[in-house]
Structure formats: structure tokens, C-alpha cells
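This document opens with one chain alone, in C-alpha cells, the form predicted alone.
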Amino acid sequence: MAEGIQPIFILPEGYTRTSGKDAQRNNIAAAKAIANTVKSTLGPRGMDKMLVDNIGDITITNDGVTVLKNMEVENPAAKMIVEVAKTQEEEVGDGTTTAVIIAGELLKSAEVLLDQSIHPTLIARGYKIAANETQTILDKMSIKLDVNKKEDLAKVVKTATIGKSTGGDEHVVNLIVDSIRHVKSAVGRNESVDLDDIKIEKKVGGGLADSKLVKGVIIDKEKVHPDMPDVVKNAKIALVNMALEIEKTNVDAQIRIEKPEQLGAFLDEEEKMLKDMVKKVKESGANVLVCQKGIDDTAQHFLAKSGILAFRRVSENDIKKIGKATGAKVVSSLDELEGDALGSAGVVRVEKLAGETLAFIEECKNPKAVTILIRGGTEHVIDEVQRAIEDSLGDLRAVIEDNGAIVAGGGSCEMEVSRQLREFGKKLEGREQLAVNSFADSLEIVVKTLAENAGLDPIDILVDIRAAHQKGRVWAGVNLSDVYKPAVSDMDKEGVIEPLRTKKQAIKSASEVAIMILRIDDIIAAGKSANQPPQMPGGPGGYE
């Protein structure tokens, strides 16, 4: 720097700045680190992670998005990769680990091209071309299954749960398939599924085999009065979102009582009003009352005398589910409690489970809301089973809503897309062709990772599967479901199938985040503390 010339600062004290290749390499290194963290959880032979938070709570899981959410990632580029997993979780529910490792591999391949002095913009353009072509290839190669066949849906669930703690357990698979078949509904020519209609209730105790599907709703509530019945058969259910209490006036009011008789008359009138409320419930034919708000002690007494089983302060979500399961309408006035407003259930019972009292509203005739009750030895076990069930439900919803569109798993889908992308790349001119080929190579990470996690030689497996695809075996992939069968098998014949939507979203999200990270050439970050020492002239934030 010339003598006497002051450095010019464009950023305040405490900011740091990384530019050019350093910025790109830092971002790529962060993305690769995140991908390597979840890599070992992929596939049927994937391992679990134990996550311990700052207060000592433990989570044991091999669900990619759960691992990343609990890691409290701080690096900005790494956070972008975590967002890929979250998007995959929200859009499909499964395939989070696949999306993350593909994103990491795309950036790793891009680093090789950057070392060859290929401009990041050209790489990004090539990746975009490849990503668009991938979506077309996936649509063309997808196959259909019959969404009305229980055994076909069971294959999807088995594929989703085989590497989880459920291990593809037949009992759990049947619970998941049965639950989704109850709640799916026709919308025009297509069918749709609202996963909010499937409630998951967890209770420690027993084992996985004790888990069951309740054709109705379980609510975490006790009966409001001890004299009420514990079991009501052929239940007629009233749902009210009002309080069975004497309402307070909105304005301040005083009641002057001069004689003891007046107080007695006042209390008698209050009691009469509550008695009238209970009378309306009884006359409607209801023998079970589910109330969103409070129930007065006196009203509880009269309900118990009338043999009506009642629950209070039940959440709005639970009340909606009960309505869908039983056909009951939610009313805001007891005058609306007529015959068609009541729902019906085979039985409503109160039962103590794992030291807590639960209310079971079950044996509904045509329930459009159901509950999966998960049992297991510890909290950690049932939490992981819940994650496996949620992933499977997301997969089933995708298959049903996409009219049965699926692809085979075991890395066969990615390998076929990779092969077709290389063929497509030959038609391109210029350096974008190199980026398209790098994109194709990156998709092979799924097969490599599946093989590594199973203790197989990834290079040997990759060579064998490539050769199989060159011979036209579109669904050749890594078979890990049966140790007695060849490691390279046709995965559609093995029944290893995944929703088309899962693969499309995983590759789409991974390519978008890779392109975005590649286009960053400057990282300007604020310091964490206002008390940081000032930057030296010519350092980050200043120019000489």
C-alpha cells in the first residue's frame, strides 16, 4: 500500500468477508460435511445416530431430517442443505437422506470442474439442464401400481420401514396400510389423503406387536365425574363447542340480596338452568358428550345421574377428528342437538394405559379419521416408530395422489437416470456437457452409499449395476432385503418400490440448492459479538 494512503473500510467492525474460490470451497466443504453426517443412515443396513441436546435429552434415529434438525447447524451453507431435508419432509415425508447426499455429491463433483477452471455459471447452467431432463426421464420411466390393492401398498410401506426400527414388521405395515385406506377420499377422478385424519398416539409399555389401529379416535382425557359409566356401547355422541356453565355477563353487574330466601331462589335458578342444559343433551338421545369448553360441577353431577359419559376441554383438532370418525356435527348451541347432529360409535370406553387414562371412541362404521396406537418398551423406541410411520404415510399419500406412480428402489432409479443423462449429454455442445456428465455421476452416490452401508465393495457393485443397465435391465439395483439373493437384482421383482414423487422432489431440491451455493462467490458475515477487536487495515471488510 502506498505510503500515506488510508485504507477504505466498506464494512463495520466485526464483519468478516470471504471471496472468490475461498468462499466456494468453504460452502462446498460445509455441504459435504452435512452429507457425510447422514450418509451412514441410508438404506436397510443404515446405522442410527444418537443425538444428545444441551439438557441431556436423547434422540436415537436414522431419519435424515431428524438428525439435521437436532444438530443445531450454524454454518450458513450447511443450513441451506438442512433446508433441503426440511423441504423434502414437508413435500413428501420421506427421502430426506437421499436429497441431502445427492446435494453434497453434486457440489463435490462441481469442485472437480472448478479445479479445471470451468466457470461456476457454466456448471450451474449445466446442472439446471440436467435437472430438467431428469424430471422428464423419471416421468417416462415410472410404472403404476394398483392403489386399491392392499398388497401393492404394503410393498411401498415395507420399502420405507425396512431400515427403521420397525424393520418392515408385518403387523406395523398392515396398520399403516389399513389406516390410509380408511381416510383416503375421492376428489373428482383422483383420490386424496389428508394425513391429519390419522392420529398417532404413543404409550410406553408392551411391545411393538401390541400396537393397534383404532377405527375411531383416542383422546387423552378422563371422564369428568367418577359416577359416569366407563363403557358405553352403541354410543350416540354429541360434540359441542360451548361451555355447560352459567355464562358471566359482559358488563359489570351487581345482584343485591336482602333476604336469605332470595339467595336460595338465586341458587335454585342457576341449578335449574344447568339441569335444563343436561335435559336437552339427554332428550337428544346422546349418551356421550364431548365438550370443547368447561362443564360446571353441578352439570357434571346431573350428567352422571343421567348415565351420560362426558369429557371436557377436548381440543378443537380432536373434536374435528371425532366428527369425521363418527359422523357427528359440532354444534354451538344445545338447541341444535337433534338426531342427525349426533355421531355413532360401537363403543366408547375409558381405560388406563401406562398409568394414564385415555378415552377410546372406536368401532365406528365408516370412519374417515382413525388412530394408530403405538406401544413399545421405551420412549426412544416409540418415537422412532412414529417417525417410521409418518414417513410411510407420506409415501402412501404420494402414491395414491399420483394415481400409483412409482419407481423401483435400491438405487436402480438413480442409476437408470444417470445412464440416460449421459446419453443426453452427448447431444450437448460446449462445457455444459461436462456439468451434465458430473450431474449423472453424482446420482450414483445412492448406489455407492447403499453398498458401503451394507459392508459391500461400492466399486464392484457400481460396475455390476452399470453393466446391468447397459444391457437394458432398467430396475437393476442393490438388493439388501435378502442376504441369500444376489447383491445386484431387479428391484421391481423384489418388491422394493418408492413413490415417483419422492425421487422427483429429492433430485429437484438437491439440484436447486447446489446451483444456488455454486453461484455464491462472496460471504459477508456479521461478527457474533460487538466487543470483537477491530479488523487490521487491509483485512476482511477493507481494501488496501
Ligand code: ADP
Second form
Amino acid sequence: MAEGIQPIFILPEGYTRTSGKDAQRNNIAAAKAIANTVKSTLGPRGMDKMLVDNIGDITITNDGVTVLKNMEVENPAAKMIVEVAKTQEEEVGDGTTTAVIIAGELLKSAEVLLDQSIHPTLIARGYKIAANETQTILDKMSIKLDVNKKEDLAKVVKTATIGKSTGGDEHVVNLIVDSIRHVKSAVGRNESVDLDDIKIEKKVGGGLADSKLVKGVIIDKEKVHPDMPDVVKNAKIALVNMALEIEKTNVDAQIRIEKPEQLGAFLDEEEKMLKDMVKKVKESGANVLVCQKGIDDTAQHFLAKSGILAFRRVSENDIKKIGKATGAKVVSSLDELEGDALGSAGVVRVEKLAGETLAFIEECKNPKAVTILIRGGTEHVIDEVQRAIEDSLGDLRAVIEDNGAIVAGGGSCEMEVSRQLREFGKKLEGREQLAVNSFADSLEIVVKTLAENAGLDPIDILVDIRAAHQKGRVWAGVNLSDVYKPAVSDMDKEGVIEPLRTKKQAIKSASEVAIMILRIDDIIAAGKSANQPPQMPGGPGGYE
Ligand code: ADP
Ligand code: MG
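The structure above corresponds to the form predicted alone; please provide the structure of the form predicted together with this ligand.
Next comes the full complex, this chain leading.
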């Protein structure tokens, strides 16, 4: 700057600005730090984390995205990495840790190239080429399982749950597979799965082995009248979304009652209307009534007298699920309650579990909605079991919707993609090739981390697996299911398999964020104000 010239301030007071190399290094450091926090949870021998929030609530988890969501990360680059985990969670459900550690490793490898004075845009370009190529390679190398075969689906679930607190428990694996088999529906030739059709209900108490699949729906409701039966077999179910009450008029009306008999007559009339409503329910043949709105005390009494088991103020969501499970139509007038509007269930019963009453609408013939009831010693246990179940349901949906497309796990898939990427890179010009090779190296982090978390020597394992792939063993990976088997095995034969979609998405979103972070060379940050969360103006690459 020439002497005497005043510096020009273009930013208001309180803003900080970091540019060039410093900005890049800071961002990369932050991303690496995030990847490092979740690294130790990866794979069957991964450890759990205990998260304590500001009011002292505890979460114990092995799930990458849950760790990151609870961390309240502030650094903007770190936040972008957390977003990767969230995207993965939304798109597939599983593979969140994998996505994050690949993103971290891509940036770590990029740093080495930056040190050799290779321009970040060149690295970004090479990464982009590599990322596209990985998707093609993955598609080509993927194999198929039979989506109608229970054992095949069970393998996917086992791979997804083995490192979680369920430990790949056989009973839990089976009930997850059974649940999805009920709700999948054939759409044309492709199957489709709506995970909303699987309700997850948790109740503390008992053990994991007491968890079960209910072929129907469990609702958190008590019967409305003590004289109603606790159990109704061969249930005929009426679903109504209107109130069984006398509507109060909007207009102010005065009813002048002069003689006592008149009052009696008036009340009789009200009672008769409610009685008529119950009569309609009864005449439809229903022995169970599930009502979205309220049920008047008098109506409750008559329902009980007719031997009908009734529930009121059931959520719209639950009503829909009951409809899918039992085949009942939701009616908005009791006149519509004819024979085919009713649903059926083998049994409807109320039961006290851990001090709370639940209603089970179960043993449905061909339920299109089911419920997984999770039991376990403490709330922390069942919460973690729920996360494991949700991950594996996401995996199953992906496999079913993609006609059984899978790859093998244990890092085998990443190692093969890595090998093929290097081959592909040979055709490219020097510096692009360098970036593609760095991308290929980064994918090896999965095997290294799986081995490291299992207490094996990551370098030894890596070298062995690399050699195996050179010899054409496409699915050679690190085997952690059985301590008596060799550490390097063909993972497809070991039955350690994952959906193609999970892997494609993990590598895709990891590379997208790495590229985005690489392209940033200027961080302009507003100063923190007392009551506002920190904000980033849309810098190059655009935060959030
Ligand atoms: P993510 O959040 O990425 O799903 P996980 O902790 O669930 O992380 O670990 C998934 C990784 O564990 C995958 O790479 C998968 O192939 C691997 N894995 C699962 N079961 C085994 C096994 N028996 N042997 C080796 N690796 C396994
Ligand atoms: Mg997983």
C-alpha cells in the first residue's frame, strides 16, 4: 500500500475476514475435526458415544448423524460436513458415518496436493471427474440379491445392525425383515416401500427379546369406559372421523322449560340421539369403534352396554394406519358404516405395559401397515435400538426399490472402486490424474478405519486387501463378523452386504461437500450478536 493512502474498509465493524490459504486450511481443519469425532463409531467394532445436552439428558449412540446433530457445531465448514450426514440420513438412512469420514479424508488428501502448490480449482475438477466415475463403477460392479428371499434381506439388516446395541440380534433382524415384507407393494414391475407404514412403538421394560412385530397397529389409548371388554376376538372395526356427541348450535337458543316433565323430555331427546348413534354402530356389525374425535359420556355408556370396545381422540395418522392394517374405510357419517366399510383384525385388546395402557389391533390378515414394538431395559437402550431399526429399514427400502442392487461391505466396495479409479486415472492428463488418485486413496479410509476400530493394524490390512484386489478379488474386505476367520475375506461370501444406493449416495454427497469446501477461498463472517445465531453471508460456494 502506498504511504499516505487510507485503507478502505468495505465491511462493517465486527465482521471478520479470512482469505486465501488461511481460509482453505481453516475449513479443511474443521472438516477433518468433524470426521475424526465420528470415526471411532464406524463398523461392527465401533465404539459408542455418550452425549450430554445442556439440561443433562443423555444419549448413547453409535450413529454418526445422531452424534453430529447433538453436537451443535458452530464452525461453518464443520456445519457443511454435518449437513452431509443429514442428507445421507434423509436419502437412505444408513451410511452416515461413512459419508462423513470419506468427506474428511477427501479434504485431507486435497491438503497434500495444496502443499504441492496445485491449484484448488484443479483439485476440485479432478475430484468432480472422479466422483462421477465412482457412480459408474459402482453401478457396473453391483450385484443382485433376491428381494423375495428372507435370508437375503436378513443379511442386509445384519450388516446394518451388527455394530449397534442390538448386535445383529437374530430375533430383531427377523422382525425387521418381516415388517418390510408386509408393507412393500408391487408397483408395476418395481416394488415401492413407504416407511410410514411401519410404526415404531417403544416401551421401557422387559428385554430386547420381548420386542415383537405386531401385524396391525398399537395405539397409545385406553378404552373409554371401564365396562367395555378388554379383548375382542374377530374384531370388526369401525373407523370414524366425526364426534359421537350432540353438536352444540352456533346460534344462541333459549329453551324455556316450564314444567319438570319438559326437562325430562328434553334430556330424553338428547339421550335418544346418542342412543341412535350407538345403534347405528351396533347395527353395522362393528364390535370395535375407533374415533378420531370425542365420544359423549352417554354414548360411552351405551357403547359399553352393547359390548363395543371404543377408543376416542385417536390421531389421524394412527387412524390411517389402522385403515391400512385392517382394511377399514374411514367414514365421516355413521350412515356410511356398512359392511364393507368395516375392517377386521384377529383380535383387539387393551394391555398394561410398564404401567401404561396400550391398545393392540393385531393379527390382521393381510396388513399393509404394521408396528414394531421395541422393549428394552432403559430408555437409552430402546432409543438406540430404534435408530438401528430405522437405519436398516432405510437399507431394506433401498434394496427393494432398486430391485435387489447391492454391493459387499467391510470396505471391499470402496477398495474396488479405488482400484478402478486409479486405472481410469491413467487415461487422464498429469495434474487431473493426481487429483483422481488422491480421490482413490481417500476411499481407502473405510478399510483403514474398520480395521483400526477393531484393534487390527490398519496398514497391514490395507496392503493385504489392496493386493487381493490387484489379483481380481473384487469383494476382498476386512471381515469382522467372526474372529476365527481370516481378517481379509471375500465379503460377498461372508454375507456382509449393503444397498448399492447407500454407497452411491455416501460417496456422492461426501465428494460434493469436499469440492464445495475446496472452492472457498474467502470467509466473511458477521460478528456474533448476543441473541442471534452466527450467520454467514453467501460467500463463494454459498453457505447454507
Ligand atoms: P454408517 O453410519 O456409515 O452406516 P456403521 O457404523 O453402520 O456406519 O458401519 C458401516 C460399515 O461397517 C460398513 O462399511 C459395513 O460394510 C461395515 N460392516 C458391517 N458389518 C461388517 C462385518 N461383519 N465385517 C466387516 N465390516 C462390516
Ligand atoms: Mg450403518
